[in-house]
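Only one chain is included here, represented as structure tokens and corresponding to the form predicted on its own.
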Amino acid sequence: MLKVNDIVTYTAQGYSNSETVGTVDGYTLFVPLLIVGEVARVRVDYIKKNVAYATVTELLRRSPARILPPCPYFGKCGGCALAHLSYSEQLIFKQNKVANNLRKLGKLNVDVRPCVPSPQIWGYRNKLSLPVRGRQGAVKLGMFERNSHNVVETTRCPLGGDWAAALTSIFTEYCNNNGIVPYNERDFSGVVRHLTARFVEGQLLVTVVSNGEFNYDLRPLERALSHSFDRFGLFINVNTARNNVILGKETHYVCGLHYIEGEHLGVKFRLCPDSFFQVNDGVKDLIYAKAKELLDTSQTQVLVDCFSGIGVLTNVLASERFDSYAIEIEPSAVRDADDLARLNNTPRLTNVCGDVTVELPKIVASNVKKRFTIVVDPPRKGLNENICSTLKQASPNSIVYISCDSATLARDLAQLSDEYAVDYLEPYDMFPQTDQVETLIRLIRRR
């Protein structure tokens, strides 16, 4: 019988998300930071019934797919789970993850194409969100440990690149030089909770998330930023909620840029500090371009983009030949989407603020007997039974589904499978070095 702190020999037989899984003495063990086929000595950390969790103490047999991660924080912070795999092996891992979830959770036998690689596998993130912890005069910014809220100080995260390292250094020095007290989750004290930032096309937006009113002089921070960045904007966000949500509802402009301006796939956009925008520009453009290619809108009378964010994809797909609707529940994102539509003079586009479960049936009911084209790009929780039912009621010839969680994707495809067949399914590596994967799907109506 296994006991906590036992040291046992373990063979990694398969994957469960980023962890490997194997059996020892009748127990199912989950062990991170290994590769299938590797053998290791592991220490048992936790046991519940016949399931145990363990950590590696000694690697006995090494996989040829193992590499030395170029990140000094790997294994300490929870940001990357696959950096010990060669990149070609990461792509195979993600293809298999999608296929296994579809088969096991959705009971679907679907051809899964190879995972499309990211143009950049390091330094690809255009967004930074770091908790601020430590103590006055010894502030640290970093990433949370895996399955913990202990902060690992990361002065240079390889996923963010040079701009992120420079900003982290500037802000840490500013906090320490000005006696700023970092946030304490235990008693909800302290001033600065998070530092968030977005860097797109040479433009930087920095947001300091404050636990209440921010009374420190921001001019030293402004001067330091101006020495490293030609174009930047600085904001204060107030968040006094006692939860893990990063941003509060109140954001104040301080100086510099009001927003980031850019153009992707022929669509001009403006990003505010709280705008939703994919973190990997290169992969986002690949997915959106392919989505447009997959959609045959030659007979379309109504196009609906569900969970549309600020509306970049909606504007890529919209046309003067048909009415387009974009549904998004976050009011600030809808305001951004309205600005984006005006900026691009997009014809026949209506941005709708509301829940897709409520708003999609209204649009379908008001366009009876019209030919629909529908795109869904839901959050990790996926769709629900009501949305799937409305999709069937609208009866579009095709549906494009962009998924960020293949487990909920499998559930949703199973619900739609009586009327829709998977015609195209391809994973995209939006998040290299992590176990997360984006998937693009086209569904074709059976009848």
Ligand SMILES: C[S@@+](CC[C@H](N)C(=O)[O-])C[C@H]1O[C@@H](n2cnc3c(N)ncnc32)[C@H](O)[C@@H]1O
Contents of the next structure:
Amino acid sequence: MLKVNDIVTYTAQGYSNSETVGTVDGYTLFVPLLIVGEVARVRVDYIKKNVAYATVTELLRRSPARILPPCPYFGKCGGCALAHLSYSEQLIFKQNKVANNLRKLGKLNVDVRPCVPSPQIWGYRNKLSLPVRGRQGAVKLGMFERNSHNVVETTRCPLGGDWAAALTSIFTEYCNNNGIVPYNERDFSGVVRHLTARFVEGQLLVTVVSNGEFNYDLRPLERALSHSFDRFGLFINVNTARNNVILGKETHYVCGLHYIEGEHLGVKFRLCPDSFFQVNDGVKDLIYAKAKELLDTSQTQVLVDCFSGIGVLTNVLASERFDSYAIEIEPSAVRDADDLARLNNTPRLTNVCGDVTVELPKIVASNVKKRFTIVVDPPRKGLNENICSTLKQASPNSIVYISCDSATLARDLAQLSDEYAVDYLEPYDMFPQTDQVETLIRLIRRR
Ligand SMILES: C[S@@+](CC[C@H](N)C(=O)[O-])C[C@H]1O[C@@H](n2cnc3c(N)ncnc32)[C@H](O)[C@@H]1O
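For comparison with the form predicted on its own, provide the form predicted in complex with this ligand.
Full complex below, order starting with the chain above.
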């Protein structure tokens, strides 16, 4: 019988997300940071019935796919679950992950294309979000450890670029030199909870998330930022909620840029600090361009982009030949979307602020008998039964679905499968080194 702290020899036989799975003495073991085929001595950390979780103490048989990740925090920080796998194997892992989820969770046998690589496999993130912990004078910024809320100090996370490393060091120094008290999750005391930032087209927006009013002098931070960044904006977000949500509802402008301005795929945009924006610019552009290619809008009378964010994709797809609607729940993103439509003189576009579950049925009901084209790009929880049945009611010839979670995707495709067949499905590596994968799908109406 296995006991906690036992050291046993383990062979990795398969994957469950990024963890490997194997059996020892009749127990199913889950072990992270191994590669299928590898043999290791592992220590049992936790047992529940006949399932156990363990960590590697010694690698006995090494996979040829194993590489040494160029990251000093690998293994300690919970951020990158696949950095020990060569990049070509990461792409195969992701293709298999999507295919397995579709088969096991959706009972769907779909042709999954090879995963499209990211143009950049390190330094690709345009977004930084770091918890601020430690104590006054010894503030730590970093990622959480795997399965824990202990912060591993990451002064130079290789997923961010040089900008992220410079900002992390500027902010740590600012906190330590100005007596700033970091947040304590145990008793909810302290002031600074998180540092978040976006860096797109050479412009930086920095948001300090504060546990209530922020009464410290921000001028030293402004000065330090201006030495390293030509164009930046600074904001304070207030979040007093006793939960893990990073941003609160209130964001106050402090100085510098109000928003980032840019142009992607011919669409000019303005981006506020709290609106959603895909984290990997290179892969985002590949997905949007392919989504446009996949959608035949020659017969379209009404286009609806559901979960539209600030609306770059909506504007890539909109046309003077048909009415377009974009549905987004976050008011700041809808304000950005309104600016974007004005900046681009986008014809016949209406931005709707609301829940897709509520707003899509209204749009469908007010456009009876029109030919729809619909795009959905939901958050990880995917669609729901009501949205799936509204999609069927609108009965577009094709639906483009952009998914960031292949498990909920599998459930949704199964739900739609009586009326829609998948005719294209391609994973995209939006998040290299992690086990996350984006998938682009086109569904075609069966009748
Ligand atoms: C994965 S993002 C996609 C955004 C956009 N399509 C893009 O590519 O940037 C999902 C978006 O859906 C929004 N959202 C989440 N739940 C929603 C809901 N129930 N109704 C409308 N929008 C929602 C989020 O605020 C977020 O902007």
